[in-house]
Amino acid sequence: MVASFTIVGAGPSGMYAADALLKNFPDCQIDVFDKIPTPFGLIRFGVAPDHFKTKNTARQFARTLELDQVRYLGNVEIGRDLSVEELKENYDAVIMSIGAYNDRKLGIPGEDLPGVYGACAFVGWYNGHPDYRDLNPLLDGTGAAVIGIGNVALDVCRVISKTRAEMDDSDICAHALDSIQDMPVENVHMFGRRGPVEAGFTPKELGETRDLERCAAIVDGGQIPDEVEGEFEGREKGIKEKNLNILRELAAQDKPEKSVKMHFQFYASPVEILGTDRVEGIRLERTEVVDGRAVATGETFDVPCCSVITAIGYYADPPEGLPLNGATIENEAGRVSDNVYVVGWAKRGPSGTIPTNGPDSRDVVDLLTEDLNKADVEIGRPGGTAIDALLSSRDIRTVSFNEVLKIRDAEIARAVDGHPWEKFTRISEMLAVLD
């Protein structure tokens, strides 16, 4: 019998599963779901837009998508289209790789002001995702303060701090990049609790910072230790070090002509988003590190801001029947129960880059192959036969991978100022291209 499975989320982590199971099961069919009309999940909506060689990640992935065993089924909601108890009835393994699309909260006073985003939210506002097109974040004033030592946080902070021009070349939405370029922007703070020994970016984002058109890069110099103490070895603390290094040079740079600063700023945790009817301004505490965490000192200091981002972490939400432990799915090195299995930030929280997935993805695919060929497990479940009757009697509109290459054809189209192209950041415009 020929076994079939489906995917839920067309993200890095849900294809390089797909590619994992072509590779255990050879005659295997595979049904590969996506909430919105088009895939790769983090490669069109979570990284930078102005890092356009990361995205090229996605030819590999619609190459498997183009197979004849390979079947993608956009503008499906698995808990509003379909239930998961549908998806495990009629497919032989279900792949949850849904990503973690969901803000991190500060818990603090004023994080309800209007001014508050958090990074997944602002990232798709600037990226196109059709859930946070409509953000409109407040851009109004001359500083904005992001909370978080990561790549996320360094994106943020340098999509802010960039010219129109340094972005020509990049796939950022017009609506986004007409409103940060008419930010009247002068200073970006990007704020740490720990130092920069545990800062969370790697070289090659830091290094972006050295030469922007109109952005300084401001480093205090007393924050940098002379060298990288902690239990950190090998090629973490390669990183460790190169960071650091990079610190140095930050530092030492004198470029009072740039217009806008960047400032990074260690040690520093957020108590209050300060503001009455909108944010104003936030209040941080000065920390010490001590056996790796972050200790308070009760020394406080504020910062005027007319947006306050956040970048401290994100968590999985997933539909009924699939419960949560912590941030991500519950689940046992990739086994959820039965025949259900989960892949990628949703099995084991938002860490790593894209490549990342690859090994995590086919781990898990080894495991689901362990469990499918046991003696007393039989295949052979129906797949998209019996599911395609379910979405055809719900009257629900599917979206085909040949759908998709429409899709980018007309986005392409649109592109103007050396842009790649101009996506549509509204799933009635992607459907609009197709009906």
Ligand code: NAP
Contents of the next structure:
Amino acid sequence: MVASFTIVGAGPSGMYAADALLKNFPDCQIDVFDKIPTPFGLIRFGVAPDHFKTKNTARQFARTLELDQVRYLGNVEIGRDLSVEELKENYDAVIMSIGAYNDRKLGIPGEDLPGVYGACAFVGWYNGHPDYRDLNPLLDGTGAAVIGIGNVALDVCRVISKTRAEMDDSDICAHALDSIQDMPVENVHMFGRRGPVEAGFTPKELGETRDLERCAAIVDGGQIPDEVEGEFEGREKGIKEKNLNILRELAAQDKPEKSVKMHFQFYASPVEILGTDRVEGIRLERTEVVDGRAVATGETFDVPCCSVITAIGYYADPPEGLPLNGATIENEAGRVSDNVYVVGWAKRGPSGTIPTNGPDSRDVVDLLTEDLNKADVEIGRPGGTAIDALLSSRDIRTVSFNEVLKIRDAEIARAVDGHPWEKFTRISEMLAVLD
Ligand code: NAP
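Next block: the form predicted together with this ligand, after the form predicted alone:
After this comes the whole thing, all chains and molecules, with the earlier chain placed first.
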């Protein structure tokens, strides 16, 4: 019997799961769904546009989608066009790889003012995610505040601070590049409620703030501890030591006259976003880190800014039938229920780089394989044939991988100024290339 599988979400964790399924079940058939016509999720919509080389991983995933056993069905949203129940009935196993595409909230006054954006939305906007195409963020003042001291916060600060020339070989979308370049930016503030040791930066990404064309990184040397304190060991400790060295270097740097300053502000927790009809500033409270936790001191200060971008983590938004537990789909080592599994950020939360998903997805597929190999489990559900009938009865316009390649060619053809391509940012534009 040929086993039939479906993967919901064609981002990195889903594509690593497809590779693992093919290894364990060489004759299987896999249908990969994505709600956007184009695949690769975080690679297209999350990775910073100026980290273009990181997107090369998509080539490996494209080879998987070209295999005979794998079928790509873009533009199909599970929960809207098909239900989880229908997938469970028709495939031997369902792997949810829907990521964590919702911004966590700060839960402070003023958070709903125009000018406050979650990183998922803001990054999605400059990366051309159709859901955020019309975000039109308020970038009309000289200051912006970014909350969080992880790699996403670094990405956002860097993309706002770079010159047009520095973005030439990026794949940032034209509408966002124009808006960012029109911003009269002078000060980009990155606020961390804890200190440099607790920051989630990786040294390579932090090091990129060293020599930006128009932007100087401003670090208060007094906030950098002499050594990594706390219970960190091995590789993690090494990363933190490297971060501290880079921050010390930045603090000691002779600041050339650059027009933009990127302020690293540690020990500052947001308490209120200020403004009447829109964001005018942010109020923060000084903290101290005690036993690894941020403890408020009662001392506050205000910083003017035209927008606040929160980069404080994400949570998954599963379709009906799959319970959420905190930020993730409720699961045990990736097993959700009978024949449903979850991988990636929807399984373990928003952590790790793209390659982190490789072993994680393989482990879940090994668990799935053990489950299917149990004596009482019957393999041989109808898979794609039954699902095709449902999709066509509902008049759903699916997008195949061959069609994705046509969309990509059209995006390459309309690229300007050295950019590798100019993404379509609306689903209707993508479909117009095909129909
Ligand atoms: P992260 O490293 O966990 O950073 C989240 C930040 O938000 C932390 O500094 C956290 O502070 C802060 N935060 C959370 N709640 C807060 C609150 N209520 N008030 C103030 N601050 C708050 O995660 P991320 O930056 O979102 O990145 C997600 C994952 O993607 C990470 O594993 C990251 O390394 C990865 N990533 C990698 C790259 C790359 O390799 N180039 C690029 C982007 C992202 P606390 O620590 O105090 O909670």
